[in-house]
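The chain below stands alone and is given in structure tokens; this is the form predicted alone.
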Amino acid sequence: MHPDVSQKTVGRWSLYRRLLDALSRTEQRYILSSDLARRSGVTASQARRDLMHLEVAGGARGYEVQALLRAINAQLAPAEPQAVALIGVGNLGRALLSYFQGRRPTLQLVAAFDIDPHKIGRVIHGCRCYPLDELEAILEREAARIVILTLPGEAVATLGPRLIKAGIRAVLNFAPSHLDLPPSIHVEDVDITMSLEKAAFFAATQEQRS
């Protein structure tokens, strides 16, 4: 990975990974950064920049599928398979353990927790489900180092120490709440709500002005 490679690069290289898979597999071969950019919806100035740091070479018929491809996978693949464990097991926990499972070879959903005893001790997506009282020894023992947050915002406040302490380097939160941890730990916010409520602000707004 280069050291000079943004977040937001990142997030976009996971986007045109998803769009070259697909052409992968059609007849396509070669895809121009101007119509990989307009696919994307970012812009060809932007996604030549992207594109710059993985040193992949492009013709006159643009960049190869499959050479593209594989030189995003290199930068988004770690070189181990990672282990990733996912905390509360409600409708959207169940459905991201149901996604994700098997989906990445590399990030491997090793451990749930959650407080319903209905769901402890159970496998759920081939997935086992802990007592959330044993999360810092079963990270160290499945050797986690990323977790999901699937809580409600008032269940996420006490986390951070427990979080600190148990070693873990990144944290992807569902969870509709702040939380404390030190830069060090990198913390990726997915506020759906947000996100749906800037959805319905356009949407009115351009019903508006129609």
Contents of the next structure:
2 protein chains.
Amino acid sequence: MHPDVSQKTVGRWSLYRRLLDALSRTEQRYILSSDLARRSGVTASQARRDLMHLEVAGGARGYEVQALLRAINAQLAPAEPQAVALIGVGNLGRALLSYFQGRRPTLQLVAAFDIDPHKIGRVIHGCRCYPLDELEAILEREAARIVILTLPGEAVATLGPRLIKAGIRAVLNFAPSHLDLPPSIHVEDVDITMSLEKAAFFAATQEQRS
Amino acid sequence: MHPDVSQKTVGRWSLYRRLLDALSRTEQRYILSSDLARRSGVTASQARRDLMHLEVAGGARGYEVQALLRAINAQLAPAEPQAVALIGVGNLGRALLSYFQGRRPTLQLVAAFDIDPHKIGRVIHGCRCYPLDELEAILEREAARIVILTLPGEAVATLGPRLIKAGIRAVLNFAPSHLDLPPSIHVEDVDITMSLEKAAFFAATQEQRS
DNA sequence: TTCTCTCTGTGATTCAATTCACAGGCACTG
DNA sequence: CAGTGCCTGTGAATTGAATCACAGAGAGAA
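If the structure you just shared is the form predicted alone, then what does the corresponding form predicted together with the DNA look like?
What follows is the whole complex; the chain from before opens it.
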């Protein structure tokens, strides 16, 4: 695998994949970098740079949709499905369980965790809810290396060491708290309060910058 | 207001604000840039650069917590509250309504929109649901300049022109589709599928990069 | 086949963001 | 009051990402 793809490029692969997925169900056999770019909201040369890292070559008609899709999937979707667990079955957690169920077949939500005894044992959007105490045991059993955190900010602080011990490799963190994990664990922060505040700031500012 | 604050700096102000908010309810009067930085997951010099744009000066004991908090609030929280509307009352939309209700008093969720007749008229987490047809009229009436989009990807495409006509200034877009809006409208994309795929990619990659 | 046109692939360049590194200042000490 | 040590504020240097711009290649036309 290519050693030097930037995080941003990987993110855009995901954008392209979604688009190509839709295209692959149409007649269209080829797509130009300029097209792909416009429809993803990036520039053409940026799209070409991103595609450079894949092993597909474009021709004078552009890129072959199927080939491109296969190449991106080869990067983003590993051969065997990856197990994902979710910690914190609140409103947001439940919404994400429903959102992700079946969306990406190579990413399977195998377990949810909470401390609320009322939730434990229930099956929520196809995913069983376990007590947080059993986190390590069940992550181990299900071979889950990715977790989604949807708990209140304070609750996250104590979780770091447990995630390390459980052998977690990547975290998708919706909690508004900084997680201090070694750099070998990838942390993807999704801070929706921050995003809304940014939007509000730029809405209030007269002189908009792009 | 300072003309040249980068988008990323604004985002980090939001992080700092959250932290200072918590600190302001403790004994601690001062905070060092290195502390603030470590607890927000950034470097000390970056934190100092971000604070430079505010009008507060730090001393040998660091920055005064209250003063700093006031300065950041002055930037992020305008004098009069801003009205926010949400379009798409699915699982995710409902979760966000509940998430944001009362969290930031200067950002008030004043209306939700959907096409499902069953939802229209209902009050969800304190927010009334209107038919999407009435979007422009109600945004006008409520003077909402910020919208949160939580609809399925395809549904977003047609929405662009309507948002422009309605005088929207900023969009928080959870839909996995590129919104083509003029640069005078700030678009903040939150693409959770992409985030999960990025996490999965880096989880699967042996040679982790930071 | 040859000519032309358009598109890709990619060095070189520009632009933005982060980090370095240190001068200057405040707080505490004796 | 001088001395010491740590902290901020910020030019300068560095790193990283996006853009430019053009050589080279394939497609279609005649």
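Residue numbers count along the first chain shown, from 1. On a predicted model such as this, the values are computed, not experimentally measured, just so you know. Rigid core: the largest C-alpha set superposing within 1.5 Å between the two forms.
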If I superpose the two forms on their rigid core, does the C-alpha of residue 198 end up displaced by 2 Å or more between the two forms?
yes
